[in-house]
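Only one chain comes next, encoded as structure tokens, the form predicted on its own.
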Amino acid sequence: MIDDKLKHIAIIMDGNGRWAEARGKKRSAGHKAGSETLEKIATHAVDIGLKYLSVYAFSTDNFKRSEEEVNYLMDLFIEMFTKNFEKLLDKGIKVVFSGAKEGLRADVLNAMDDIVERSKNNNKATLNVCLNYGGREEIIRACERYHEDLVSGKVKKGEINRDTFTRYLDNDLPPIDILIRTGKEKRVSNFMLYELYYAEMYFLDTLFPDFTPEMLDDIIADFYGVERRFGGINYEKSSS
């Protein structure tokens, strides 16, 4: 089981389309398979005691994809939030969203608002779904919120530091301890840039639909073997 050393895992769920294409299927089949994998991973994560899980569901830049693929994804999100996530709610998971609302269809926003409302009192774990999301854009939104509080006198200059600034982000979450990216690429792709500052990063060749709870367990086991110094030095170890 997980202890306080590990509070927050983030996953860039990459490779759904390539998973489908490798099997001679439409990309939509990969996104559907990926949604099923997400449910399994989120359920397993809460079962082993993880408190926070953030997932990159759809970046702002993903709107550059074909209209057919984008519309399929939006329909899939509605299905996930109105039906498939019921299992997660039964597990006591609170669902929140990071990202911009501008540009999303009204029916998608309604499904998002509905699951946020229905899960708001759940307290066993939090699933942060990053949808229409960009990390740099989130920091800009946070700066705008801080500026509004500064101008209105709610805060004074110098009161905010790098830890308390997180309350101006889309969601006030603990720092990310582990970042996992599936799908062979080795970059963070504008994902939760402020929150990743001391994350341990794991880049996997595995495409997301093939990512399993057992793989997550292996990464967590490896994480517990890492000495995290956050810029400091373990003088006892270095002198031994």
The other form holds:
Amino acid sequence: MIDDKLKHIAIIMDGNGRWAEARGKKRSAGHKAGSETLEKIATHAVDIGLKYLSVYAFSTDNFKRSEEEVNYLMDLFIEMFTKNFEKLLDKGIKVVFSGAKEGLRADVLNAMDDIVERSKNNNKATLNVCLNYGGREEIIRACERYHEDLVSGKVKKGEINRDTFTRYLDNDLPPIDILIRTGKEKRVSNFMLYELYYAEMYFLDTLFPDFTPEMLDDIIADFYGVERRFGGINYEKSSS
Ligand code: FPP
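Form predicted on its own done, so how does the form predicted together with farnesyl diphosphate look?
Next comes the full complex, this chain leading.
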């Protein structure tokens, strides 16, 4: 189903809180349900041959939430990385992280380092978890790394172009082909700004816990019906 035209899908997993509130439950129940949805979606993605899946797990701005919710999410991340993601690793998924390390709890950082280490030789697909992440902040980190290489002479002025600059981002990933945002809002919310530059955007009313592998399949089918010209013209189709 998937070929070289589609390498990278990114998901803004929004709507967990509303999903829980609509059921008279605590917001944490929505995050738990969202984590189960993520496991299903990542499993399906690797099964259909997707190479890269990026997910927005926690933005730098999410630290503004209540201490209770932040702590719940951090504990949930640890549980996912130390236990629940084991099935994804068995499927050959490599886990990588984008985002700032500063400000994260030591036990969260340990769980992150551990799953990166355990999955580093997997090569079926890559799951990029954006945690304590902001897109503008990632671009600044990349500029700082680039500046170091310029100063040390490792690269020369003019040597890096818009494609090779990605090596300075938190992870050197292919451009995002499809961005999916669940939960009704139609915005990018500081997510993977450099990598999104030509993504097809899908904004769904569905709240993330209700997002299904079938919905992902429908989006992929729609994507394959879209003509992508990257600012140019498809000369085979055009007569003038
Ligand atoms: C946004 O919904 C969701 C989050 C801030 C957390 C996303 C986390 C998960 C899906 C858990 C599993 C993730 C990993 C990587 C293990 P919201 O709380 O803003 O929902 P709302 O807009 O309805 O309030």
